[in-house]
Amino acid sequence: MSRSRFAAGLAALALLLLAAPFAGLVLATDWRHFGFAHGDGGAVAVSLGLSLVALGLIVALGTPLAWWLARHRVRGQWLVDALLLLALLTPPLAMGLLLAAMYGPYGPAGSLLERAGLVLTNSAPAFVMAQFYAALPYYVLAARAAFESVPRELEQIALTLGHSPARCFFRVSLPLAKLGLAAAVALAWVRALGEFGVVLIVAYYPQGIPVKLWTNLQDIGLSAVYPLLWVFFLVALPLPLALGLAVRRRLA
């Protein structure tokens, strides 16, 4: 009994520590003078619009990769796994510098793309690129786990019944992995929407929510941060919270 109480006390302490910053936000916000700084609305529009574009690219390119990694074992696959982990573990500022070196105006890819009219610094495409690189590894790893949870026997049965591999994917693999894939989408959404380090380096303009939070803090002060921070929570968290609760209900 004493061990159980000790564990419960540690759990309560951990939960209290997790809740403390959010309680601090509620207490620190000046609700009587709640208002937005100049440009906050534009930052919200930029983040929402371009994050949706980045999320679409992540799902379109990351889903086939995740399925391939979950269903195929080839020589040298550890290199692919290492590349994913390297992209995942690289600090955001370092990733931003790497992207600037490759896609900047003096980079090998950036100079060629700029001749074709595509500028990948301080532009909407650069913003999408930054979010794509920041969130793709998270999506691929989570989606891979979702596909690995699908029994291969069911896919083999579908193939023996005459379904093509593509039809088997859309009729068997995808529906059975949909809950895990939805969680992967939610993770990528929050990761892309909240990315600061990579965006700061390659796409300071157009300013999204994270960079605008930083400029408000520097130019106005802490009080100008809270309203935009509330908006961030309102637009970023409903999807992952709903999916998390759905997963918990399904496992219950």
The other form holds:
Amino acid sequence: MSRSRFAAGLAALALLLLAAPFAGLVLATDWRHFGFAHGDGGAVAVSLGLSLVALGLIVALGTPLAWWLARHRVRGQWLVDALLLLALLTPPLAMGLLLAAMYGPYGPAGSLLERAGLVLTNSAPAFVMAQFYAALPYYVLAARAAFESVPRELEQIALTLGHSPARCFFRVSLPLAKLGLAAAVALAWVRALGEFGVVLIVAYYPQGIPVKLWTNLQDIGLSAVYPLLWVFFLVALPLPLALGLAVRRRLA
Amino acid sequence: MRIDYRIARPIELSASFEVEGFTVLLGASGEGKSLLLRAIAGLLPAQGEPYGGLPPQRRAVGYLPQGHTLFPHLRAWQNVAFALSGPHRRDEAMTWLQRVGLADLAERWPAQLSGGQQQRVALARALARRPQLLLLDEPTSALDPATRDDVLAELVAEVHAVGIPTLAVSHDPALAAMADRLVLMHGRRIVQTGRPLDVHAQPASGAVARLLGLRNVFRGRLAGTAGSQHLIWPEAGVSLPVKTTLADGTAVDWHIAPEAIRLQHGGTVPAGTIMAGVELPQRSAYGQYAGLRCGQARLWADLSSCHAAETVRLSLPWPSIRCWPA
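Please show me the structure of the same protein in the form predicted together with its partner chain, now that we have looked at it in the form predicted alone.
Next comes the full complex, and the chain you just saw is listed first.
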């Protein structure tokens, strides 16, 4: 009894600590002069629109990779694991610099792509690229765990029932990994939307919300940061919250 | 249908035998029976016929792994319809469910079905694929002991009704008792095949006798020559008179049926009489046995009148003792 009360106390403390900064936000916001800076609307549109594109790319490319990693054991697999960890480990600012070195106007890939008409510096594609790199490793790791939780035997039964491997994937693996994949999508979304460091280097323009918060702070002050932050929460939260609730409901 | 398969990994195994009607491949755990089924289904790299080299989705087999493994995200009828296509797949699935007697439970999720019901749904799903060969992995493992025999009898009857050759692998003698044909595996080799009646009448070795679930299979050694031959039973520390054609010193597996063991009364003590303590009386629907302690060994005998902790004198008549070279 007392032990469970102790655990509950610790849990309450953790929640309190989590809530503290946001309580601060409620107190610090100047509700009587609540207003937006010039360009805030554009930043919201950029963040939402381009994050959705990035999320689409992450799911389209990350899902096959995650499935492959979950289902195949090959020699040198530790290299793949190391690569994923490296992408997670690299500080965002450094990742931005590395991307600029590769895809910037003087980078080996950047100069080639620029000739083909794809500019990966301070452009919408650059913004998407920055978010893609920031969130892809999180998605792949979470999605791999989701696929690993699907009993292999069920996939094999589906094969013996006469379906091609591709149909088995869509009719068995994907539905059974659904809950874990939803969590992976939610994770990728919050990672992509909140990304600041990578975006700052390769896609200062078009300004998304995180960079706009920074410029608002520099140009105007805190009074211009809080209103945009409220809007950021309002637009960013519904997708991961709904996905998370759906997962909880299915598990219960 | 002739099965002829060779597996190299994870263990080396080769098996060649005939499947007719309901065939049971009986073997101890760890013999690679499940691997053999997976190889035939194309889920494990192997060489052999039928279906050699084809991917699993092109092999006309119905594979029921251990635990039956229905798709948990699909209702019973959707599981059966999994292998079906076209506008009538629901009706077709319902027909198969009706055949296995579960049409009423079509809308249930797998988690809402009992082990036996899940097995029947899995059977319907495998049959709906219209296989040429059914593969059942330990079909008795997930069944409730009380209803097991009925569920199995129904399974065998259904397999006979659809007329598809079926290979079931198991270590369960109760399943073997229902087979049309038995294939016995020991030491990763097929050691005997035949009708259950013939196999029971003439087990080819002590290992086969153990697989068939016979009680009282022991190790021993022969001593002496024809005429005055004895079976030395080291576990019990006794020797028994026997008559065999085996040579002096041969290590043997030997067996005596519990029904053949006689209780000795009175003063005269014939050769080969042994002393035993009554350990536990066992009474079940199938009969009445006593577990007897002879030295280190446990001997089962069909004794109706004995009490726990009593010491009894037994005779093991030599014509009932069967010896196989070990």
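Numbering follows the first chain given and starts at 1. For clarity, every value in this text was computed on a predicted model and none was experimentally measured. Only the largest set of C-alpha atoms that superpose within 1.5 Å between the two forms is called the rigid core.
In a rigid-core overlay of the protein, G24 has its C-alpha displaced by under 2 Å between these two forms.
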